[in-house]
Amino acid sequence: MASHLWLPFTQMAEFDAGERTFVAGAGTTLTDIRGRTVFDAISSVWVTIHGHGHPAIVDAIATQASRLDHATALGASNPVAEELASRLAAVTGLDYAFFASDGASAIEAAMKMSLQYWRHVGEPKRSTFVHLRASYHGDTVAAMSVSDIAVFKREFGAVCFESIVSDDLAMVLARDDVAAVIVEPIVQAAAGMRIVPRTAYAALRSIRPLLIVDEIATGFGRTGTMFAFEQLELAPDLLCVGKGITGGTLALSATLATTRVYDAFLGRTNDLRHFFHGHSYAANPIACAAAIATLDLFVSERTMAHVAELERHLSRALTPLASHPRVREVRRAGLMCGIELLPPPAWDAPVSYGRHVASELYDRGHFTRPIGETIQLVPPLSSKTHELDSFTTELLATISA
């Protein structure tokens, strides 16, 4: 039967639904339409935290769906969103949460907040955004405009606006037209798990422009702390979170703001100072309930202690790969790993070596997606050490064949 489905980042002329149609998930595994069970080695692109189908999150979703499925957040609130906003403020150190659905939407909100903020405080000239080299912040227009990976934006230059890409942030910050600096902390995931030198963030600890920290990929325990910015001693004015916020079950994101930013939007309704931005499903109660259950599990299951154990184990498990002649580099921060491969001499297959290796890994029981020649290992935080051992062992066997 012909499919009417158009998949993201997928060449549909070559896609075989019989090979990659998942019908079930449980814990750290996915089951495909042929009945094969595979380890979800990329957490379904960095979203699954406590495993697929965790009973506590499933129960929270079902309970909330039976009570209040959705109510608009435009001029109205709901108790679950109120609770989640409070919980996020407590765990991040920021003060207010503005909800959307996906990570790129959180970035767009943060950028628009930045522009409106500077108008409200009397510095409308501050309208320029600064970002790091090799950055990626999403696929919507503003998010693309502060991204620096050509393959994601080269077709869309006509709708992007100019921004400043710089590795020398201290020099750029002297400008009087900068509205905000936006950074991914420690790991640039879409760049192949590129690790940014920590010295690159030093200039951001006390700046005049707003600091937007994009924790959509790195947040909720991925790098060894709840949020990566903690390790860099940064104090974001705006913090974007998503992906793992609901444990990987439902679409939700948040842009968290400090009181300094929030207060600049206060006034009378007719002053038109309120934030002119919103989404139909913002603060969806079911998604918020899933997020609260996810945060509860970090405590009840001592997730971060388990992450520390997995980190220590993974450091040892990756050692044989680091010295393999088919490996250019192993990059890791916490449980975010990229193994960059060196294709064999005169590799002339119709697919990249990375894609070939990922396909072989799938046949060996491990699902991952390559970024160019980089094999990703970003496992659920609930993974077991033997699953990490199996992945690294099978990858070693694949590139040694």
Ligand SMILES: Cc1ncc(COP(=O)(O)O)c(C=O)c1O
Given for the second form:
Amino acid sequence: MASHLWLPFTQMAEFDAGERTFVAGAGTTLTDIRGRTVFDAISSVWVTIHGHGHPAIVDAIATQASRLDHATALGASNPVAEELASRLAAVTGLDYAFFASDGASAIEAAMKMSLQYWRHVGEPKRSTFVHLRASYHGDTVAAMSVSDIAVFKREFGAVCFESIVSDDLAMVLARDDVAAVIVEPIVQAAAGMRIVPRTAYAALRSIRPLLIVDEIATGFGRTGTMFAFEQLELAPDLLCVGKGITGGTLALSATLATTRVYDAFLGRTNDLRHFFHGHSYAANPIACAAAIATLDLFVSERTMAHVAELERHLSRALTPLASHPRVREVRRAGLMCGIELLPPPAWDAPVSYGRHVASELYDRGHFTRPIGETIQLVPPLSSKTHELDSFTTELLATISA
Ligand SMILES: Cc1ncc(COP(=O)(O)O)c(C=O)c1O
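Could you output the structure for the form predicted together with this ligand, given that the previous block was the form predicted on its own?
Starting with the chain above, the whole complex follows.
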């Protein structure tokens, strides 16, 4: 049967749906159309937190769907979004939550909030954005404009706007035209789990431009704390979360703001100071219910204590890889690991060595997706130590073959 499906970041001329079609997910595993069950070693690209099909989240979704599936958030509220906003405020230390859908739309909202903020407080000249080297903030136009992965944006120069890229933030922050600095905290996942030098963040502790922290990949426990910015002692003005917020079940993202930012938008309707941005599914009650259930599980399942145990285990399990001749570098921040491979000298196969290794790993029961030559291991927070051991053992066996 001819397929009418077009997949993201996928060469459709080479894609084989018979090889890679998932039909079920349970706990830390996915099952494909051929009946093979594999460990989801990338949490379905950094979204799955407590495992696939967790009964508490499934129940919350079903209950909410039968009560109120959706009602617009444009000029109207719903109790589930209200509760989630206060839960997120409590867990992040910021004050207000503006909901969107995917991560990139939370970034767009944060950037537009920054621009509108500076106009409202009388500094309209502040309209430039600063970002780190090797950054990635999503595929929509503003998010792409502050991203630095050339291959993702090289066709889209016509719509991207100029921004300032620098790891030496102290230098650029002295400028009087900077609206906001946007950073991924500790680790840049899309850059192949690049660990950002801590010194890059030092200049951000007390700055005049707004600080946007993008926790879309790192949020909800993946780096060993609930949010990575806690480890950097940063105080974001705007915080973007997505991916894991619903435990990896439904599209939901949020841009959290401090009172300082929020208050600058207050006035009378006719003043036109309210935030000019919104999406159809903003504050969707079903997604918000999934997010509340996800936060509850962090407490009832003592998830962060388990993450600490997994971290200790991983640092040992990765050691033999670090010294292997086919490994250039092992990078890890909490449960976000990148194992950068060194292709054999005569490697001339039509696919990269990283893709070859990932495909072998699939046959050995582990699903990962390489970033260039970097093999990722970003397991669900509910993973068992033996699953991590199995992944590292099979990876060692593959690159030793
Ligand atoms: C740090 C970061 N920001 C933003 C995004 C974009 O999120 P989404 O794919 O949900 O739009 C991603 C996606 O991988 C990400 O890693």
